[in-house]
Amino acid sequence: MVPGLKDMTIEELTEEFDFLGLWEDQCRYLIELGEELPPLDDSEMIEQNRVHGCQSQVWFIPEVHEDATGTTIGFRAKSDARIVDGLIVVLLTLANGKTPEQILETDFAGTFERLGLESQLVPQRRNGLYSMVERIRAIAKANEGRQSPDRTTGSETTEVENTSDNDVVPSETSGAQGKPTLPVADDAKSLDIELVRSQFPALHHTLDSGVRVTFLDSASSAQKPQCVIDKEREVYEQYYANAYRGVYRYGDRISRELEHSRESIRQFIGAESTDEVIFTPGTTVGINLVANAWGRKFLKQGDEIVLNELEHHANIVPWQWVAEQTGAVIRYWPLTDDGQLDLDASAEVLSEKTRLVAITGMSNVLGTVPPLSEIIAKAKAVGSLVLVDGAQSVPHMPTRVAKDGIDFLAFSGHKLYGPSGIGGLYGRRELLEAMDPFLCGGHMIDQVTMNGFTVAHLPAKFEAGTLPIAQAIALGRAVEFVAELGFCPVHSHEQSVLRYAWEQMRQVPGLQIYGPDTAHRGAIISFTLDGAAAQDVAQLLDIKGVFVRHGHHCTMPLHEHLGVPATIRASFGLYNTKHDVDVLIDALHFVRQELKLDS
């Protein structure tokens, strides 16, 4: 029951929106309700009765109430918007009256959902909704258990101090509704590589020349299926529009498509929510927020991070400079001859100091695969967090973050069949609420007053400013796109080609490739020819339309390990054929006659 207002039900109310099934009229009777809601006196609308987190001023007021059967609590509330009274008026429906174990055992989101909130509001409001709910458990939270006084007649009210926003209980919801439920793939088929090829425009292109494009460098940046173009190109054309601001139909879809990608992305690395999941710009700014956030506010004097030699330097960079900062010290994790981590030195780098162990998920110049389940259990055997650089793994094998264990997951939407500038960073929601902000402004703020500032909860709380809104979107369908395709037929077929490669290119002479056997390693062969410069080789392999990298591929601590100041690295993706081997090999020999390595 709300006070002021005519005795209504949930039940009641969820009829009245099953008979108007439009949003429109659904809306506009929202607008009703919120225009029955009884004001609040100005001295009520205070700071210590808003609700934060939402993009309307809300005021909340409990009071208890306790008599001889109980406690229980009501609230009168109000904000500056006539839909969000109607919203209000929803809630106070739910809560009012109740105890507080019964307020705590409501089933909110489910309301929500039968009513069709959940899909038709607007991310930000829906996310102001579910503030406002918070706020509802909090205070029931803190008055759980309460003893009411004996007494067989009268009843009192007590006007209860709102509990702070930094005490609220998590929401039962979080992230995107209207939830895209990814595709599952039959594992036990076989790539159509044929029809995969065709849904990739730049394949299919030839050099002046008239040579085929045979492209070898999806380590570096991978090639775009065309739906993905699409994508990105139905964004700016249909409706573009800011992120999470209006409230307009352009708007309204903007956002629902980005939290789509989201949650897309939350299924497809096995995270338990959306709110752990944070775009950026990609795996280096991920790797670089985890480390000013989470590094310089915890990491001290003496404590250790572990890293190994087979890191990119947007790996090791990162933490060496947070370990000036704060005073921690690095260790690095040996390898074995073949270029794996050494398992059996991890009693010698892991000690009760460890408190980060950050580890690629895939090396991309050896193509290395730790074995990550083991080498987890071991740094959480000391109560050390493990951060994994998936940059190149994410797009080749499957990821699990809450089920193995990983803390911190960076990657990168380019190296996925997405478009470039956008990636993602996963975190343990516990670790993310714990950090501060990494940069500020814009979408990251709740509160702004002349003496400070309030942040906004997950996941807004690391994306400030504008996002890269239609590449986040494209990278919500490179992700559905892989998952249609299933981990297990690309890796199947991926490591089909390595290995053809790999027996192909031992044959040719002079040739040294670096790193393990193909049974621990992922589709990527980093190789030098005797007597020839890597660039010569990349040059001359370019004029047979062979695109391949050269360098040391930002990992110089690496190739000094190595004994070698670059190399050539031919790297696969789910596109690429025996075909594509065959060329390379030709054209290897191509440069040897070229360079005259035979004579």
Ligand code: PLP
Given for the second form:
Amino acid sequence: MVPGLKDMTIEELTEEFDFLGLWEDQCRYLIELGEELPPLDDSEMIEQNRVHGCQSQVWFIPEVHEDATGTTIGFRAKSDARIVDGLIVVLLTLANGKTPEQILETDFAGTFERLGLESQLVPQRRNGLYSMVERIRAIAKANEGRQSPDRTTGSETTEVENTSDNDVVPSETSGAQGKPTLPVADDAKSLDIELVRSQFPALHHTLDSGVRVTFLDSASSAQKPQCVIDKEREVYEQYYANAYRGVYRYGDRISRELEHSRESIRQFIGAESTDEVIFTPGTTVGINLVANAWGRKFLKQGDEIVLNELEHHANIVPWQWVAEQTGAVIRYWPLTDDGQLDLDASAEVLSEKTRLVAITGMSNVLGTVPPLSEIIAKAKAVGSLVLVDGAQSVPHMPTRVAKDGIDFLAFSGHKLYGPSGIGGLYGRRELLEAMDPFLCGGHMIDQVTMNGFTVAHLPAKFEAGTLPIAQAIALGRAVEFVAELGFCPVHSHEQSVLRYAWEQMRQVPGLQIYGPDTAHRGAIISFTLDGAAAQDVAQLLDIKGVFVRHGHHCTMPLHEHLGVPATIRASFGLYNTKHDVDVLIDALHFVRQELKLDS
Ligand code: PLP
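Here we have the form predicted alone; I need the corresponding form predicted together with the named molecule.
Next comes the full complex, this chain leading.
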């Protein structure tokens, strides 16, 4: 029962919502309900009673009632917005007068679903609603199992100390997982490669010379399928607005689309909650975020960070920087001669001083795919965290962060057939919650005063400012596209192209391939041609329409290890074919002729 309100059950409230049917009318009804909510005293509308995570100001005051039959809890509450007051009435109708145990068993999310609130509330308001649920559950949790005083008569009501948001008990509703958004592929089917290729407009161009484009630089940045291009365009043409701000229709739609994308990404990488999926500009920023927000807070003098020479500069330099700031020490896990991590050397590099193993999921030069589960097990055995640089692995193989025990995963949208300027960082909830914020400003705060600020809940805590909105939404479409094709068909197609390329390239005179055999690598081959500068090779290949990258590929330590200043890299995406390999091989013979390498 809600004090001061007419006695109403949740069933009656649901019936009324059903009867009204239209959200417009239900919204008016919520306002009416809210108008009946009794006011609180000014002395009660204080910080201690405030519920954080709501856009409006909301205050909750719990009262524990004890008598011979047991303990029940009642709440008095109020906000500064009338629709929110209506939502408070819904919550109090669900919770008031129940025992702590009954409150903890209450299916809040199910009721919101039945009332249509799940689909009608804008995400900010929905998050606020769940923050109130969390407060109610935290108070119930704190009073669970409380024995009633041994009295035979009489009863007592106590206003209990409010539970702060820091003590909030994570509930099954917080960061609730949404409905499946990812299509399920038929793993037994092979890729219909012509159909796949037809969806990538940029693959179908010819140069002025009449030569067809053969794109072999997906490790740098992949081409985009039409559905991703269309999605970004749809955002601008149909409902563009800033996200998480406006309650008007465009603002609402855009926030929902973003959350849909976040949910698709969550499923794609196997995270438990969307709270653990942070939009970032890409892998580099994701790793910098962890280095600064986790590293600067938790690393101290003598702590060890384990890297290896395969790593991209994005997974070396932030750690060098943070080591310099904190006194932590970097250790390098040795490589075998063929460019794999030397697992036999694990005892030399891992110890109780190891705080973090930061490792690539797939090398952007050698294609090496380290045995992550073995490495994670070894790291966990010494109590270390593991960060995976997924820039290359996430587009090519399934990622299951929760199942595999990955603590942090950073990846880039542009290598995943999505837009540039957007990517993701996964972090395990407890770690993200314990970390400091990285960038500060709008959206990442809960309260700001002239004297300081408090931070917002996840994931907003790490999403300061305005996101690249259209790109983040289109990234969701990109992961749905890959999921629709399925990693089984994609991987076996890419591996067959890789094996074919490997065999053909090895027959080109003077061509050296770096790294492990095809059983231990993804679809990347870096090579040199004896007697030719990498840049000349790449330039001449371009004449034949073959687009490859050359240079150190942001891996100077690896190139030093290989003993060459630069390599040429052919990298394959899900749209490349054996025909592309044939074109590459012909073009390599052309290069050899042009550079007179035969003579
Ligand atoms: N890590 C690896 C393995 C990469 O291949 C790249 C890009 O090539 C990065 C990190 C950096 O990615 P971004 O430039 O998208 O931040």
